[in-house]
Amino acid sequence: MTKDKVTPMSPEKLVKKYYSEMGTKEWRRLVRDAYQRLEFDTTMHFLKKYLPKKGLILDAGGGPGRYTIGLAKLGYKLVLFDLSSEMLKIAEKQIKKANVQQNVKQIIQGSIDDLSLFKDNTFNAVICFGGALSHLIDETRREKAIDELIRVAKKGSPIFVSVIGKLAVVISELVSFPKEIEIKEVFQSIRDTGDYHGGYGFAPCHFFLPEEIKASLQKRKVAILEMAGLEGLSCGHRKETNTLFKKYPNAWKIWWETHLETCTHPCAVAMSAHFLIVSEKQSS
């Protein structure tokens, strides 16, 4: 993180103005290199191992529509919803360029603790990934959230949530930002509370441990079905990680299986940058 201006903004309108300014950045994120692609393509492997075989799918918070266009392209129907108008102007270009657009029935701009545009029982599947729903750094707005990601799903389908892990965050300070150590309001908030407020080059945001996300879940009517970390064993070594994918072919594969087999482990999960959780909703 680096110092900026601290603005008086709401924490919403700070988020719809730092993905403004990432614009296509954002779009580039998860591809930019096989550190990034880690976030992507395991997500993707456990899209495609609990997802159904077709259905309706809501991408809510997808952003520059990633997700959306990498399950349209497997043939799946989709609703892409976002807080930000520019992410959202980014993804009709991409899903025009993608040539996808007969499978995104509609692009809708909204903040996720909002989805009353959806009866309940809609959706054959529900994702929300990256940041979305951290960056509801208020609890009462996140709780919200979560239940309408639950409401609007189908009974029986699988719900999909990847958040940014705390624990990599707090190492982070450690390796890149150790002057942010000091600053009460963004090392010890983190560390004590999980809550980032802006000001010092990243959007409002909470941050998770493992145990949080799935209690949550468990209030609800929903079985957990798997936890992965993202990054797993990657996390934190990122020039390591494309050094061996660059240089050492044959030796990225066996990482990458040997990723597959670890990125569940609990440690793994808890020291990953972004973890997922599927669950399932629940008959009754």
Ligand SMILES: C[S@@+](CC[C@H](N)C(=O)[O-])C[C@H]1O[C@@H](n2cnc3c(N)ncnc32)[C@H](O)[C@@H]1O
Second form
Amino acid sequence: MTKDKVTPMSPEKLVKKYYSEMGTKEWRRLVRDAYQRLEFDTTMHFLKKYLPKKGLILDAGGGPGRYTIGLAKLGYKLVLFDLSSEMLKIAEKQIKKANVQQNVKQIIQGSIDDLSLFKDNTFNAVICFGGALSHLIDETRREKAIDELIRVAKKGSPIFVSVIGKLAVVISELVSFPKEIEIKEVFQSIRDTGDYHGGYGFAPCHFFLPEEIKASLQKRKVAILEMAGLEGLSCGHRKETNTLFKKYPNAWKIWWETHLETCTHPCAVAMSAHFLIVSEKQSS
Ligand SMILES: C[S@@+](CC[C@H](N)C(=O)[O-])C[C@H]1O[C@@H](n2cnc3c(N)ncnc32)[C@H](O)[C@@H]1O
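Output the structure of the form predicted in complex with the ligand; the preceding block shows the form predicted on its own.
Following is the full complex, with the preceding chain placed first.
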């Protein structure tokens, strides 16, 4: 991360600004290379494992709509919800391009800590991926968002959340931004609280330890089904992962199997840049 030149703004405005400037880069993020695809393909793997065969899904913080489109293609009905109007404009275009408009019932701008537009027990599944929850740096709002994601899910339905992992960020400071280790408001704040307040090339963010999101969900009426590291053992090894994919297709198949076998190991979860937690809203 490198220091931005910005005037003071609320965390929410900084998040909106960041994603409006990201534009189509965010749309391409998950398919840029084999390493990035691990996040998308691993998430899709667990979606296929736990989603009901059909139904209405809320894609909360769905951004430019990769998952909305992926799931709409599988026949699910979707509501796409995001903070950034720019992300939603891109999503609209891509949804049309993919010709899945008939399955995308609504596209709505808002913050995931206020889903009051939706009644309790509305959706057959709720997904919130790629760090939308991490971008709520205020703990009270973050906790409210978790309540909201659960509230709008039908009883017995799966709730999938992926967040940005704190340990991977700490390691990336060592590998890519060593000078920042001296900057208290960046490195020590992330190390000690998980909070990054913005100003150094990324939007404000709370980086999670697995036990933190797990404990937060366990306080509520949900059962934890599974956790997975989305980059898993490849985390931090972009070049090697991409080389394997490009040059050694047979080895890649074995690596992908290895990834699926190991990504639920607590170490792989904790070390991943993004990790997924799958839970189910309790019926009573
Ligand atoms: C890294 S993108 C992930 C997009 C998509 N879920 C994915 O995984 O491809 C993070 C998204 O979260 C959205 N976001 C951030 N804070 C949010 C909030 N409080 N409510 C709703 N969306 C939010 C951003 O606008 C952005 O589109």
